Each structure stands twice: as C-alpha cells, then as structure tokens.
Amino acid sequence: MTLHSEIFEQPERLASLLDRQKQTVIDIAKAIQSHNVSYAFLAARGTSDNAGRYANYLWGAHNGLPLALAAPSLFTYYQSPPRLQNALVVGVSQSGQSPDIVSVLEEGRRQGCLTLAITNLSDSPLAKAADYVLDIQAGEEKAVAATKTYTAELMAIAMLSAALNNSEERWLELGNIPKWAEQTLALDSAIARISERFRYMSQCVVLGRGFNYATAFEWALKLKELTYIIAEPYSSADFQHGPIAMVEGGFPILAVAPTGKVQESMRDMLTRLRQQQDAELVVISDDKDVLSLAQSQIQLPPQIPEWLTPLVSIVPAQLFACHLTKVKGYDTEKPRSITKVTETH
C-alpha cells in the first residue's frame, strides 16, 4: 500500500461510510437537538484542522451552528480553559492519540457538554474520551501523508451537516461523491505530466475561498510535507491585503475555483494574477473560463454542488503532490522529519 494507491481507495471508502454509518450519523443528530447546543468547539490539528476549517463553513452555512477551533494549548500548557457552556465539543483526529486534543473533550465533559470524537481508530484515548464516537473507517492509512482519512473526515462532516437539517435532498447528492471522486481520478495521468512542469518549484502560494479555503490550507500541507516547498495558503481575500505583493513574473500561484458563491471573487483575482502580474497559474475547477486562465488546467466534474467541492478537489490536489514528490526525486512514502502518529501536548 502507497499514498498513490491510498489517494485511488478514496471513492470506495467514501462510499462504505456514506452506508454503514448513515444510522449512526442520524443518532448523533438527534442527540445534538435534544441538548441545548449553541455552538460548536472543535479541536483538531494538521490535516485534521483542515477539515476543522471546512467545518467552520459548512456547519454555519446549513446549519446557523457557529463554529470556534479550539487552541489546545490553553487546555494543557496554560491550564485555562474557557467557558464552554452550551457547546458541542468536537475532536477530529485520525489517530485519536494527541493528547492535546484529548484534553479538550475531557475538559468538555467535565463542564457539563455534549462530546463528539471524529476518528479512524474507535478504541483511541478520543473516542474514549466522547459521549459519541463517528468512526471515519478508512481503514488503515499506512503512508504518513494523509488522504483518505481527510477525505473521510470531510464527509463524516458532511454527513452531520445533512442529517442535523434532515435533507434528503443533501444526501442525495452526498451519494454522488464516489462516482466524482472517481472521475477525478481519471485525470491522474494528465496531473502526472502538469507535476513535470513545477520540478524545480520552491515556493508557492495556494488560494481557494469559501468551503475550499480549507482545501486550500491542505493542498498547501501535502506540498510541504511531501515536497518541502514553501507552500502559503491563502484566501484570495486575504492575500489582497498585502501577500499579493511577493508576485512577480512566473511565480507559481495554485488555486482551487470551482463554480459557486465566491467563484466570481476568485476568478477576479486570477484574472489579476495572470493579466497583470504573469503568474503561473495551476487552477482546478469546473468553470472553461476560469480554466482558460492558467497554464495548468484541472477540470472538476460538472454539477457538483458547491458545499461538496471540497471532497473532490482536493483529490487531484493530492495526486499532484504525489506526482510531484516523485520529479523531485524524493520518497512519498518516507518525508522527512515526521511520523505517522504526531503527539502533541
């Protein structure tokens, strides 16, 4: 087992948990009904926060549930939790082995709070910590980058979002995203040879905005954890306010623009990037025209509702760092200076 045959078992493994834990996704909605709950606190790090981030926007958006990510270190190293009441308090962590993220349901639980671990292992110091436990069930990850279980946490996420509206609509088209995630697959040779063109890339900005500004964070983990790039993410937002200024001639912008609520805003700035400032652009999207503005082109499936893109694109963003690792001579499966399982305290 490789990160490159891990990032192809995305769309079976997507599929199972869309099955086998739809009931148990279903249950822990109703729980979070029946309590008082105003908010939710969520904990997470690395990858994990990534899918932190997507939460943020995608829970206040189908759901009016306001979204804080917790600073872990308040919990352990400064022993000063803040108040937490009426919040649901959620850890997501692949492992389920950080202490760290450990400490912050425990602390939940002790004020009284509904507590939810999102994990691949149900037998982790998590789950054991939580009232209810989503077990992502990607299986065993064996390459330290993770994919599959980003993905999984991503519609485990998904899933809740769903199941607290009780949209049949929603998981009707959560139903698509294996068939998506497939499709996208299908262009692993093309990302292959557009991964030849950034050989000697040393540094990077990645843009996304919206449920994507997570995929933008992730893509830019994967570069440099795998590549050891400078890889900054941004929102196309954010980087106006001053990071836009680093651009010059040639400097290599990645951006995740699929069709949606801020896709004009994205591409405005793209537009600015390659009109004005010959950027080199590698743009994954659904839209010809937004496409039609790089150099490096990544066409999404069409039709894929806005608050599911980030389940897809980010699968051609990991394959690109994949392809990537490899023209630059190093070893997906061995980076350097990290583990598997990362304790943080």
The other form holds:
There are 2 protein chains.
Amino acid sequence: MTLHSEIFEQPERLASLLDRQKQTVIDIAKAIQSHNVSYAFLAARGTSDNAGRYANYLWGAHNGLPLALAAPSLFTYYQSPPRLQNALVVGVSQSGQSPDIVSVLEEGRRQGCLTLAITNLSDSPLAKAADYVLDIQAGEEKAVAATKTYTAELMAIAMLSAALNNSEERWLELGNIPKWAEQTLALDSAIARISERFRYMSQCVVLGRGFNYATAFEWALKLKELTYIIAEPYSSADFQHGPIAMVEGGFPILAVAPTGKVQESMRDMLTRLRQQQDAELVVISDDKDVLSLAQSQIQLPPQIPEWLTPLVSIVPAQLFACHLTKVKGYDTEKPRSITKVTETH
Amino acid sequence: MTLHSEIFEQPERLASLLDRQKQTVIDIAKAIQSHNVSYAFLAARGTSDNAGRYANYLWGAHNGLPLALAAPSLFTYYQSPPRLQNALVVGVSQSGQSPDIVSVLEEGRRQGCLTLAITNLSDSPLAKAADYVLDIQAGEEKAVAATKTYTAELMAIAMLSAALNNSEERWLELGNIPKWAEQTLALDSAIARISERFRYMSQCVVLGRGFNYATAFEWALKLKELTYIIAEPYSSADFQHGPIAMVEGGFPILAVAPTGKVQESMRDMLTRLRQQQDAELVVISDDKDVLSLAQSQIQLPPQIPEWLTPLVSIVPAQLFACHLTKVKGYDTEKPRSITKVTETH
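Requested next: the structure of the form predicted together with a further copy of the same chain (the form predicted on its own having been shown above).
Time for the whole complex; same chain goes first.
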C-alpha cells in the first residue's frame, strides 16, 4: 500500500531534507534579509495551502513577518493583481504545475518582488518562475493523498524560519524531528484499533489552534479525500463564534492539542465539549490531562517545542485517515473524483 | 420573529448607511492615500471574517491593495505580533468587543500604523483603539445570527473601495443596492417552499468563487448557527483539490454563481457535479443556463455589477437559512450554544 509506506518514509525524508538543503535555505534567508520585505504573499492550494497556514503562524511568531494568503483568482480570472510592493512572493506546490499558482509568482516577478518556489519538482513551471527554489526532495509521491510532501513543506518552512532567526538552537531542535516522527509511527497499530470505532462516522469537526491550526486543516483534508467524511476544520476561537451550535450528544470532534501557549484555550474548549455538550473526542496530545478528556487518546512524544509540533502531530492524523479508509472499505490508493495533479485557473 | 424582520430591514439600512456615511468614508480614503500603505492587515471573526473575505477580493481587484487576514492568537497567546510595516490595520466586529480583535488594532497603533475600525458600536473598545471609525449604523441587532450587520459591513467595505477609486460611476452603482436587495426579498415565500425539500439534510457543501467566496462562507455559517447542518464552504478551485471526493449521488451542493468573470468556472464545476456526480443543487444566480443545472433555482435580479453581487446574493441565502430553521423545528431566535457577543482571546 503506497499511502501507508509513504507515511512511513517521512522520518528518513525529513532527515535528508534537513541535511541536504540547509545551505540553500541559509542563502534564501540572506536574500530575504537583503531585500526590503514588509510581508510574505503566499499562493497555494489544497495540502500546500495548509502548509501556508503553518507559515502564517510560524513566520509571524518567530520572524515578525506578516503573511497574506493570495487569492489566485485575482491573478487569473480578474486580471487585476494587487500591487505587491515590498512583498516576498511565495508559491507552494508539490507538482509546481497549477497555472493559477504559477501566475502569482510570474506577476510577483514582473513587479520586481523577490520570489520563492517551495516544490517537489525543481524543473516545474513554478520553479522556473521563481528567483529561488527550495526543493523539498521528498521523492516521487505516488499516492493521490499527499503525506510526505506535506511534512517536507512544513520542514522547508521551519528551516527558513530558523535561518531567518540565525538560531543554532532552532536548527538543533529541527534535528530531533525525524526521531519524534519515528516514535509516532510506533502508534500505527493502536491507531488502527481506534479508527474502527469510527466505521460509521459520516461527519466531524477537527480543532486546532495557533501553529496547529494547519494540522486541523490537513487532518480534515485527508479525511475528506480518503474517507469521504464531511470533516470541517476550525480554530477553537472561530468555532466558538457560531459553528459550535452544531454539536449535539455524540458528535465527533477530533482535536490536536499539544503542550504550548494555546493549550489552555484548547483544554477549556475540549472540557466544555465533553462535559457540557457530551461530544465524542479523539485527541492528539502529549499532555495527560488533555488526553484524559477524550474517549480516544493518541499520545505524542514529550517535550517537542511547540513550533515543531505540527511536523509530528500530523503523522498520527495521517495514520488515522489511512486506517479509517480501510475500515470503511475504500481504496487508499484511488480516491474517487480526484487525481494527483489538479490544475486550476 | 426578529431574525426574519432584521433580514427585511436590510434595504433601508443599506440606503441609510450609503447616504449618511459617504463623507466619513471619503475622509478615511484620503487618510489611506496620504499614508504609505503597502497592504491591509485585517482582523475579524465569524460573520465579520466573511466580510473580510469580500474585502480581500474587492480591495485586491479594484484598489490594488493586497490583504492579509490576521491570526489574532499571534497577538494574544503568542505575544509575538509581526512587524506591521506599511500596513493599514483594520478590525471588523459588530460588537467591537472581542479582546483578540481589539488587541490587533492596539498593536497596529503602537507600531504607528494607520488603524480603522468597522463596527456597529461607535463607542466600543474596538472603535476606541482605532484612528478612524466607520460606524455601519445598522441599528441594534437582536437576533443571535447576524444578517443586517453583515450586509452593512460589506457596504462599508464597498464604499471604501469606491472612495479609494474616486469613481462616481461606482458610487452610482452602489445606489442601486437597496433596490436589488428589495427585489430579492420578494422571493421570500418561494424560498420558504424550496427549504422544505431540505427538511432532512444533515450536511452540505456551499460553493462560491471570487467576490462570492465570502457569500459561500457566510451562507454556510448561517446554516451551521441556525440549522446545525454541517455546511462546508469552498471556492470551486479549492474544492477540486481534494474535497470533491466526498460527493456521491444526491449529495447537496449549494452554490452562488452570478454573472461575472468566475461564472464560467462555476458553471463547469456545477455541470460536472450534476451530470457526472449526480449531486443535488441549489443555485443562486441571475443566469438562466446556470440556474437550469439546479433542482432548486433562486433567481437574482439582472445586471448587478459583479463586485456588488455579494451584497445581494447573501439575502436569499439568509432567507433560506431562516426558513430551513423553522422547517426543521428549531428556534430562529435562540440558537443553542451561542450568544450574541462572543469574546475570544
């Protein structure tokens, strides 16, 4: 099964990316620092858009760099691209082929902005349109549902953050990612058992906040692509502003809540959902108190720095989606209605 | 019923806002033009965040102004606000009271940015934190589900766009909004009949693109708040990148597809969903060909300029959500689990 084996490739791919692309990333960071960059303007779709959500929090919190997620249709259908004054224009795409994402980079270059492609294909149209290319080197991804290219995109984004900070401590922390991912893969059979409970789940909400807002979106996307469940992602704050009204007894809520600055806010939300609204909870966390709120508990390795938790916490979420696909009797390799490369305009 | 009557107040409220706040908006536009603004940095949650999605497209397409949607938790939990160099910092909130949105404006002011509050309460903490206040003057909104404050926020955003363009033609176009909204309200009983068909709908997808990406999000939010349906909004492009796999025969898709530059892309998607995937469609459009794809058709007035379609197309969507709430036997005035003012940190 390709999907499952690609999930298991991740520790090795991430170690290799960290090793082989460190100098390239340092060079890109220097180019950014030598330009007058006020903010990042990032274009992506699907899984890569979720990697962009991680960049939004990480580059904001660690590098003081605000990030705007591009509306690619402004560049294609409306032909009225905004003035990208002082922007670092970034395109993220596994295949580097979607015309709308390429057009954002081309326009950035036309306006004289510094442009960066983060892609798995270094000779793709996206790479050719960019001043700098960060090749995530994840190897060919055969499964339609992206897994190893997602964590490689997160790693690329995290490496760039460490390089912009010029922080040896952060580079050292990055070096532990392959080990933590490996430890998480050891939960494979436990997660297979947990997934059985959700054989007949047809809809759910996925919660995450801060750095793991991205994880909630990516977990939900894997469930939609593979298991055809209506899985809707939210930050716990946005969820309170209306959608929480949907929750009735037994409603399934999947949550990513590792130790960190937003943990208390996530714990308060999960406590309310379990104790007052009688929700059914699946929680990914390293914290025993948070885990104890859930009927289904997925325990992360301890002491992962919060900024790196998204690279580890998505791994059990990928396994959950993969096993649930089999439990529901679907094909993990051939999801209906979607193909590996989607070209949108 | 307050919700229904507030939906019906909209033509009058919009006409009054346009009349009474034009000069204020022109003054705000002058302040923006006299500052060195590279991009807008906008903070909002819930319904107001959907108004922010409209600003993202409109200010980008008509005013060349890129927009970043703020991640408020960077300002509260992480205490690492990004450097907001050359940003116009905008907070949008009906109540003007959510501490996380207020904190974004306070930080913008601290960093010397131009700050703007768009709010229904001109003496709220949000208004007090801003250099400029655009009071949307929608009158007290009593229903928990926001309707008239949403269209008033859109009107405020559209007026600011017209003022930045200094375009008399666009101001004239804005003057037709109350009439078009009024014409749409005449569909009330037809929409009540359509809503009966969805008595047992428990989940759906809502599609919109370009300017009406915001409408898809706001329609979905009303359904979640009022009818407890899992309603997930997408642009037709993002939907193709994975989530389309969820659709099986009879799956309900609600779509907003008025005449305009993204109409062809929406029509292609709806044709595929109906003819190949046998979906159940509810379509809001002025175009007979697009409407003819749907089992349930909601016809907009003709010849609304595309940039203003979100102010009109949300009205029948609000009516649909309101009537479906009654059809399902729920209380339109007291949605469970949510309150009028939600304070998030």
